[in-house]
Structures are given as structure tokens and as C-alpha cells.
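So this first bit is one chain, no partners, the form predicted alone, shown in C-alpha cells.
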Amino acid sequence: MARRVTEVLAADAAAVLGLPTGRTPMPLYRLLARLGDEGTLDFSQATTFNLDEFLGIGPDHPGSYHAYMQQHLLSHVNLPSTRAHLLRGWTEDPERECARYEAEIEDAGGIDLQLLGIGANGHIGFNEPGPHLMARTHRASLRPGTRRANAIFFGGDSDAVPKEALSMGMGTILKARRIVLMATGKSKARAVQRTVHGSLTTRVPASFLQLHRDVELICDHAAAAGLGTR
């Protein structure tokens, strides 16, 4: 993964790459990280945006995805902040928060290298399952699953997770002309094997990946186990 940031921005130095968030990335960003420290790897005239936030925290709250980002990489690189862009999960009007966000990706050109990781119940971002998905950046409630799996960064209390998230949507992803998704652990294999062989439903919002051109997998064992049968 990280050979495809540094790939991507030796390509292009203004590149603009979407960010995901959570535990998977984790040891992505602590490499990135090294390499910005270390001066060998240049954010300079990168554009970043970031795929989610949690709705009705802060921005200096332990648990939000602007603190995240902060310690795992956006501390360690010398990307400027005006290029760094997450959603404002302390907004009083989400649905124009998500408007200026979708407005901001358009204005830097769209996004040229997506990463994504993926849940255990095949969420990307936090576009849930459910009956139907929503296209643009929006504001999502978050099953509880995906409350106890972000339960890390409040503690360990799935209860001081948020209930509701604001995220890219699924054609807000699509767009993005390459993408690169990434899985580790056998808690993932299920949503791996549904997203690469099962049929395209909103039950399975990563199933949607199979529409497009330039889709990247990079899994360990454990969670590529249900790939090699149908």
C-alpha cells in the first residue's frame, strides 16, 4: 500500500488521494509516516481527503478522525493542512457540510488514488448495508457492529461510539480513477470473498468495487481464505 502512495506521488507530485480511517490502516500509516520523517517521501503539493468522520464530535475529541489522522500521519508529512480535508463531524448542518465536501473534491479535480479498507459486514467507508445506498458524501447511522469495532478509539466503549457518521458515498468512491482496497484477518474474509465473487447488492456496498475499471485488492492470508472458491 505504501509503495502505491509513494508510486502515485512520484507520478505526480499534486496528486489527490482519499484516506481511510480505523485499525487497518494503521501499520500503512505508521510506514508512511517513517518515510515523511525520514524526508524521503513528499505530501508538499498532495491533496488529501479523508473518507469519514464521526457526527457531533470535535475535532480535538480523542475519538475523532481529525485526532486520528493527526498522530497517524498528518503530524509526520509536509502536507500542507489547507490541502488536508476531512469532514466537519461538529457541523450544525450536515447536509451542507456534505454539499461543501462534495464541492471541494470536484474543485481539486476529483480523486486520483482511493484507499479503502472494508468492514466486516462489507462496508466501505460508512456506507452500511441496508435496502439502498446513497451516491454522494451524506449522513449515515452506524450499526452496531460497526459502533463496536470503532470502540477503540472511545475507550473501549462501543457505547460512546457515535450513532450517526457523515461519509463519501458510493459514487463519490466510484469516481475515483484508481482504487486500492485493503484487508487483513480472518474477520474479513467473508466480506472479501462476497465482495469479489458474490453478486453486486447494496447488502454488500464493497460488491459495488466490481463496477469499476481499476480496482486494486491487497489482503494477507487470512483474509483472502475465501477467494480461492465460488
Ligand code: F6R
Contents of the next structure:
Amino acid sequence: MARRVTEVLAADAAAVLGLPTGRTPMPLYRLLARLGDEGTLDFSQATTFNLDEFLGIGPDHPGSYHAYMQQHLLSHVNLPSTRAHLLRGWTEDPERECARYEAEIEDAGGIDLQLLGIGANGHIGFNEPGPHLMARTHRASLRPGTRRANAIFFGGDSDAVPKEALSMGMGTILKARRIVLMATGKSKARAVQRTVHGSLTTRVPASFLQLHRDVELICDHAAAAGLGTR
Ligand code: F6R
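Just the form predicted alone so far, so send over the form predicted together with fructose -6-phosphate.
Next comes the full complex, this chain leading.
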């Protein structure tokens, strides 16, 4: 995954990257941070857009994805802060914030490489399974399981995890020119299996990645366990 990032930046120093948070990309960011600290990774002309952010907490909240990105990547690489874009979860006007974000992605020329993690329930970004999905950046309600999975960022207390978030929509993600989805651990095996072999369904948001012409899946053996079966 780190190689995908370095290759894209080597081909185009001004590439636009879409970035996830969560546990899965931590080793990736550790590696990129090390390259950044060594001065061998140049983010000086790059632009990044994070997938999502919790609603109702500020950038200094330790559970915020702002704090996560600062800790895991941004404090280690030479990316100008004006080009590190994250949704402002503390906004007074979520709808306007979502529209602003969509416009910023457009103004940047769209996303060249979108990195994704996947929820055990098949969500990508905070596009949760349900009767419908949203195309554009929107305000999203988080499922109890998703809040539990994020408790590690809130002192282990899932009740402290916000009930809502702002997230890129399915269309925002699918418009990226290239997508790399990563999954690790057996808790993701079913979601990976349904993403790759299942039918397109709003019950497994990641299944819509089947519609994209350039998606790569990088996973460990545990997450890939269901891929031999249909
Ligand atoms: C986070 C995000 C989520 C996570 C997913 C998996 O920005 O977009 O979709 O990728 O919840 O989270 P982990 O990696 O913690 O299992």
C-alpha cells in the first residue's frame, strides 16, 4: 500500500490522494511517517482529502480524525496544511460543510488515488449498510457496531463515540480515478467476500466498488479467507 502511494507521488508529485483513518491503515501511516521523517517522501505538492470525520467534535479532540491524521501522518510529512483537507466535524452547518467539501474536491481536479478501509459490515467511509446510500458527501448516522469499532479512539467507551459523522458519499468515492481497498483480520473476511463475490447491494456498500474500473484489493490471509468461495 505504501508502495502504491510512493509510486503515485513519483509519477505525479501533485497527485490528489483520498485517505482513510481507522486501525487498518496505521501500519501504512507508520511506514509513510518514517519515510517522511527520513526526508525520502515528498508530499510538498500533493493534496489529500480524508474520507470522513465525526460530527460534533473539534479538531483537538483526541478521538477526532483530525487528531488521528495529525498524529499518524501529517506531523511527519511535508504536506502544506492548506492542502490537507478534512471535513470540519465541528461545523454549525453540516449540509454546507458537505457541499464545500465536494466543491474542494472538484477544484482540486478530483481524486487520483483513493485509499479505503472496510467496516466488518461492509461500510466504506461512513456509508453504512441500509435501504439506500448517498452519492455525495453527507451527514451520516453511525451503526452501533461502527461506534463500538471506533471506541478505541474514545478511551474504549463506545458511548463516547459520536452518533453521527460527515462522510464522502458513494459517488464521491467512485469518482476517484483509482481505488485501493485494504482489509486485515478475520473480522473483515465476510465483508471482503461479499464485496468481491456478492451482488451489488446497499446492504454491503463496498459491493458498489465492483462498478469501478480500477480497484485493487490488498488484504492479509485472514481477511481473504472467504475469497475462494462464492
Ligand atoms: C475511516 C473509514 C472507515 C474505516 C472502517 C474500517 O476513515 O472510512 O470506513 O475504514 O471503519 O476501520 P478499521 O480500519 O478501524 O477496521
